[in-house]
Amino acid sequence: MDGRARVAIVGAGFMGGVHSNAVRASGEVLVGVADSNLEQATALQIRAQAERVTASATALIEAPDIDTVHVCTPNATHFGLVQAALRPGKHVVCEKPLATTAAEAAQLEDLAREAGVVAAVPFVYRFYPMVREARERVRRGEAGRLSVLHGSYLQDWLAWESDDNWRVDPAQGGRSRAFGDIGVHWVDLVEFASGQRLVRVNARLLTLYPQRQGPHGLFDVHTEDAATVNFETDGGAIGSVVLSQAAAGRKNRFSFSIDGTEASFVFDHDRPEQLWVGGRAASQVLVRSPEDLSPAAAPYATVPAGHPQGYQDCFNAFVADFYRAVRGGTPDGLPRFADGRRAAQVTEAVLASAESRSWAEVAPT
């Protein structure tokens, strides 16, 4: 053996060669892929020449030469396949949600911590160099007393009545869609940045079509395309969160604001080599340049000022923080199952407070 990690992906669509793709960048060991759909995990092996390829994930995740397991599958599924791969003691990278339920979430964090392993969930906003530079200026108090934190998340792949996905279907996505599928990227990322909780949030959910039309004709949609959140934290602070995945035009916008008594940061994903610091007496906007970040965001920019960093470089430094941590490393920032638990218990509290409409707690982690 040569050190490097024995990796297998579970789940061969969109998010499997995301995470194929980062596998690779840190230099680890591909061994295989398993999807049920052979001809696409086939496909998938080629592409990232992967060493085999099976249609049986339990068979791929218990093998003995396998020491790290990415799941890469449907949400319903992440409880039972994150359970065989913690089992034999394996590190495991799970897609959020980690699980479709608080109860479920938190069973897995709790194993995770008793078998000893690396587990990890990939909120890989965290890892954009802009980010980690507000997080650190708040960090450094340069914001003062922070008030309000607000911002939005939108798509629009599901805008039309006709557009479907196994999302929408809460058997296979779980209860809450857009919040639970883009709702806890925003919150992950304003409570990574801004170091407070929410404690409290008030939501509206709306569902813009009570039916879609799928493959077999109309079905019933019982999840919602968009919502709002207003919310309070443990610092005190105020905010709100617009959310949407039907808002024509929006392919992946989200930003946030956190406003403070002596500085604002805003990061928005359409503008991600930027951030706009607002001050009473002048507002600047910062360039990503390596040379300028503080030391807790240079190292996440990887590439030289002028050359833009995106998705994949957050993905690929997510999985290489994760690998390092493998190895014994302590990175500042890396997004674990007790985070993954954290989002359950938020969108848990989402929809209660919708199904109330009134105000409701958000469990504490």
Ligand SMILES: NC(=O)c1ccc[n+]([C@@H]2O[C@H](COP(=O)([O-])OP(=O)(O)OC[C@H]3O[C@@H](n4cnc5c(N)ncnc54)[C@H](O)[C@@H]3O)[C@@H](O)[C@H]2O)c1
Contents of the next structure:
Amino acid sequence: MDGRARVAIVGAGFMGGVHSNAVRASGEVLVGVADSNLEQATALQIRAQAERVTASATALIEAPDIDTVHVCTPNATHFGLVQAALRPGKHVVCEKPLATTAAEAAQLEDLAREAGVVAAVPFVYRFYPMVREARERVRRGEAGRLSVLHGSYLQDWLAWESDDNWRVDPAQGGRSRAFGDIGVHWVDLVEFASGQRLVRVNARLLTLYPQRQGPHGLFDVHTEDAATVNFETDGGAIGSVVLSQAAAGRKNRFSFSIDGTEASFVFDHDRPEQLWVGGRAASQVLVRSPEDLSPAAAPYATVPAGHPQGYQDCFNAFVADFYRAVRGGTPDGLPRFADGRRAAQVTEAVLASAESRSWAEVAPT
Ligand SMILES: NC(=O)c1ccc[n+]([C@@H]2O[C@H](COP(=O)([O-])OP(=O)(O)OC[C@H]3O[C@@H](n4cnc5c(N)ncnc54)[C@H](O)[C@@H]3O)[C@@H](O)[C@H]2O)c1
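Given the form predicted on its own above, I would also like to look at the protein as it appears in the form predicted together with the ligand.
To see the whole picture, the full complex is given below, headed by that same chain.
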């Protein structure tokens, strides 16, 4: 052992690739890749130059030369795989949602605390420098009193009846899809940037098609394609978010507006290098420039102005902070299992509200 972490990636799909890039960028050793689909695992092993490959997730997780596990598999598998990693005391990055129920997410948070390991959930949008800048300015009081928090998270990849993915199936993705898959990112980000927490929600869900076309024919759909959520916060603000996985033309477009009496801050993921700062007398668009960012945001600007940073850079920053914490550091704003548990609690409140068509309280975390 040379001080570098020895890492296993479990799940070699889209996120397995993103995690492996970030692990290598952080300078850790990518020891192994596991995927129940061995072909998929082998493709990533070759691309990421991992030492070994297997179809058995638990064999890799339990291997004595592995000290950190990244869980990048479908949602319903997280609970068992994270438990398998925590039992022998390994550090864990588990993809969101941490678990498909709040009770399971709470159990994982407790187990991680008892194991004394670092356990994180990649709410990676926190790692855009302009998000950190907005957060810092709100924290310094520049927004004045916050009134309304609003925005959307829109995608289009499930817009057609013929579109299918494991996320559509509640047994694999969980009871909520649009909210559980992307709404949790938006809520985490807005709570992070505003410093306020949702205390109650009023949600409506839309399922576009009663059935979809899967590889084995038509199947019934029980998860939502779109959601609207009104909410109240513990800081006296109100807000709303619109979520959809069927908004033609929107690929991964989220935005938030944190509106205050003195300044408002708008972040738009289609222009992640910018932050709109609105004021009564004048408004301006700040463009990421390491020299001009506040000290809280500047470390996340890794290349000079005019050289755009993007999603993988956020991931690299998240993973670098995770390993900083593993080495005893205390990085600010690392999303941990408590945040994953929080997201599961908000998801359950959204589902309860939609079912009762009335306001529902978010369980205090
Ligand atoms: N943080 C983010 O920005 C972000 C973005 C996308 C997805 N995600 C999350 O990442 C996770 C994976 O999503 P994805 O888009 O990469 O999915 P994917 O379908 O592209 O990949 C999942 C992989 O897991 C494998 N797998 C399934 N069950 C397994 C098991 N029991 N053991 C080992 N391998 C198994 C599959 O064969 C597949 O290769 C999900 O929880 C999703 O919510 C997070």
